[in-house]
Amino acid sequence: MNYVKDMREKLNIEYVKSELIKTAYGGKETFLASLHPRTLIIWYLFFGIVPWFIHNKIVLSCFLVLMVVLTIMARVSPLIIVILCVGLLGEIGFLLLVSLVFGGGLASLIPMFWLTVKLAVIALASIAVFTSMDPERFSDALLSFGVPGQASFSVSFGYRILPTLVEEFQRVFLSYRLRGKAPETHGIFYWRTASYYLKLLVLSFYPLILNSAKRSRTTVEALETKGFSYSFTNSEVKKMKLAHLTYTYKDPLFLIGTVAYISFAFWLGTFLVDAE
């Protein structure tokens, strides 16, 4: 029961408001942040594409060896590495249950459990490059790409404005909390407690909609009254704000690395494969 107290007081709206704002802004000092943010999209457009094409174990289980040591690398936030494996465990879990209802067996497990291998490589893959990057590295990354500055602007405000998203959030929440009656007893496996805060949770969502909706609107027309949409056409002001972008020796040896351990990893898959 103290367990179980313990979890209850840990895992609330500040905490997790504040493990997101991290996940956003934070992990400034590692490895992977001081990269370039187009070295970095350049090497997760490859891990995000190329393993849905790999089928050899081998290859796979390196990859997502790299992936879990560059997340460690990252510092990335408990937080999200918990909803992803609940995620990923979630998912094959589903899938087996859907294998065995339409007539599979538990051999299906085995090639469900390297789709989900797949589906870590790439998810670990995002978190570790996305929680590298703050907002303004990455918004400028895309429009260097070539990314309409409207879209790249979009990624930037989506960041920027999700603190602002939780703490509205919270204040909805509560307001519901304190009109409301929580149930007076938790019930067999506290489902009473759970099913009362999804619904709350449920219900806060439409009024979050409605106020961010009026912040946006807000927001775009102060952005036009300051020639906005102007900036973005504008190449002298392109120039200026993408100047802070620069490449350091860091770069190719980052990417020299990765070539060489993906070319290692597909002589190893290889090599194994034959002496079968």
The other form holds:
Amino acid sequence: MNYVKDMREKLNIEYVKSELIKTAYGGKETFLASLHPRTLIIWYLFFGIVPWFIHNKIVLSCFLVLMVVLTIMARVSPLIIVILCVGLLGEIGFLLLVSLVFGGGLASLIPMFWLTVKLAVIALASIAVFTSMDPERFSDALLSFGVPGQASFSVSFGYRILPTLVEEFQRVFLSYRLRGKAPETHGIFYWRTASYYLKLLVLSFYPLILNSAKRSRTTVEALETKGFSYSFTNSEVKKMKLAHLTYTYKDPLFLIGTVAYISFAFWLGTFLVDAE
Amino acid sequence: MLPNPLVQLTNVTFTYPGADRPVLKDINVTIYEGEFTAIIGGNGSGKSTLCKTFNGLIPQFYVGDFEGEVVLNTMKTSEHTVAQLSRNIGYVYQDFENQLVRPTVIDDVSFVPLNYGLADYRQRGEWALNITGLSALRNEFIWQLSGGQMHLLALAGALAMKPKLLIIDEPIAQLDPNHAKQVYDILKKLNNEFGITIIVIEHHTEFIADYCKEVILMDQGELVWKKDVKEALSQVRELLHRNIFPPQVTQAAYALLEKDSQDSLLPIRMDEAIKHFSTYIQRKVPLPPFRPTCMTENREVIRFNHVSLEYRTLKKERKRVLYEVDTSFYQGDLVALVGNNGAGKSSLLKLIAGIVKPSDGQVVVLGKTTREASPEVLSETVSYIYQSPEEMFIDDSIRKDIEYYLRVRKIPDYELIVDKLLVDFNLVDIQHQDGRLLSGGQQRRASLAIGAAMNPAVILLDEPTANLDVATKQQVIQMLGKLQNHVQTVIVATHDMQLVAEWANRIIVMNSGSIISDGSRYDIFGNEDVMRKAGLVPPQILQLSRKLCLEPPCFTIDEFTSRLDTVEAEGVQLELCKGYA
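Taking the form predicted alone as the starting point, write out the structure of the form predicted together with the partner chain.
Shown next: the complete complex, the earlier chain at its head.
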């Protein structure tokens, strides 16, 4: 009982909100954060795609080691790590269940393990990169790659309204609670209480979406009066927006280091396989 | 020599698509450079629509049936885009928090000059922050700002271009009196020192009298007149007829006018009023009945036992919002909770509703300790009405919203209860509409009905009159009167001193998390120290009656006018109180 209460106090919406904001805008002192966002995106394009096509266990293991190191260096929020682990374990468990139902044995666990390693490499790469690059830098990097201004702006704006949305969600949720009726008993394993809260969580999204739709009218109008569309007609504006992004010696260093490590991993992979 | 015209409207008529009558009807008006103009008119009279023709939002953004011509600074709005026109116009919306589009203060304030490709965008941003007093918050994230700070930032963002024209839709709707004055002082400075033309859409005629130079009156899409401020506010009969309330001193002067001198100029500001009324004679009247400070004889409904409240900020610092609050609320109490923004009023309400739990001490509501009860259980005795009604609309019609509480509790024949509430709160015709699409006043009435449907012993209201025009506000005060029959105790957190003076029988003053005073309106409004410390400004008529040495002071215009007379022989000549000179 006390344990449940303790969990409830720690895992409230406030905590989730502050972790989300910290993940998005915090942690600016790390090595990865000091890189040019273009460098990070190019780096990420490799580690987001290539691992899907690699089946060599040694190479994958080397990649995983690199990702773990980078994730630690990026000082990722524990909440994100927990969500990732729950996701990966849940997935492995679910696949195992499916394979058992369809007559597979425990032997299927091994290939599934390697699939999970692959997923973990990609997921950790994403986390390390996006924790180290606040939405503003990410948005500017997109702009510098030639993505249309509206699209890159929507990334930054999406993050800007996130805290506002979370707060409003809290209040709508509370509206349901202040007029609702909680189950009188918790039920076995708290199932009644849990299903009551889950139902409210889902219901709260509808008013939230309607309210946001109404509010976005002002935002769109305000953007027009703030000369937002005018900025696309002037190439100088783009230069000014991107002027604060600069390359340092760290960028080539990071890319060369990564290439060296990848080469080493592939060499080690083929060498050990040959040795077998 | 006449100043240059800045905006010129010729025969402008506009109809929204699908609407059967125009929102703007044949409007002809000129705004000259250097004006400080207030636009007044009831909700839905076309005030905002009018302003949106100046920068071309109408008809370019809101497509509809548009006739006539608008010229802004020699540019015809039909020949330029909204973005081109907006270079010279700053616009601050009523729902200003939705116009902040960047994550940090400095980014948001420099956003406009950056969009227009001005190399000194950073300096312009800094300048605007400096003018609005936000420089210290330069690197804050905007979601960490208070409502008042967000409003100033929206203003700063509109200023960074140093526009020729600044339009502000309801600049002080959600502010306490001190912050309101601060905003108007900034506007005055911009107008005087930087020559920026300013247009405000405003319900607070007392601020119009103190700061504006011209007034435009709108009614149902028509521009009735544009007049000099003194002349405009002296049209008391016409304004009242259109549900607009001139400053209290002007209304009082009008009520005491001889019948044949209807169109003279009346006092509109306090200094003028003192001069005007000092020629009057005070009538001898019996003292108004004394009201008890609070209903301690009655049953105790809510008990605060040494309650403190703290929470942790994003930076993990502890922040104390309430400290050692120890008080009780009784049956029959109509409590007004007053104090500046951030004094802890909302937190006190949330503690009673069980939304937050005390860090120290106990809150007991009708025998239930809030720490042990969930909000669902407390809602059977307490109902909490949010400041923004939109967040209370959880269903797709207000009828369903009102019945939600009764339905989930399977109350028999709840339809009958709902029918009665709809009549009581004048919502029958709109019961099947979605709450979000109603006007401000309708939304407020619906939220009160939602609260009353819970048949609570205690009802808590957070700023029930914010953002309403004065006519709608009067309706809400009436509705509060109706609530009294349904409940035992009503507690209202508010900045609206008129509501406090006319409605409450007990006033609690809060300042930085503590109760600094608790008593009747005579105790509180009579205590200069408390008023100053809590940043409260008494209603104008009360200030006036005190400056004229009326004892006891008057709280309403009717009280005031019934005490004064021009020719009464046995009265006392009024004099200016020495203390106020």
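Numbering follows the first chain given and starts at 1. All of these numbers come straight from a predicted model, not from anything done at the bench. Heads up, when I say rigid core I mean the largest set of C-alphas that superpose within 1.5 Å between the two forms.
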| query | Against the rigid core, is the Cα displacement of S154 between the two forms at least 2 Å? | reply | no
| Taking the rigid core as reference, does the Cα of K57 move 2 Å or more between the two forms? | no
| field | Is_shifted G187 between the two forms (CA, 2 Å cut-off, rigid core) | value | yes
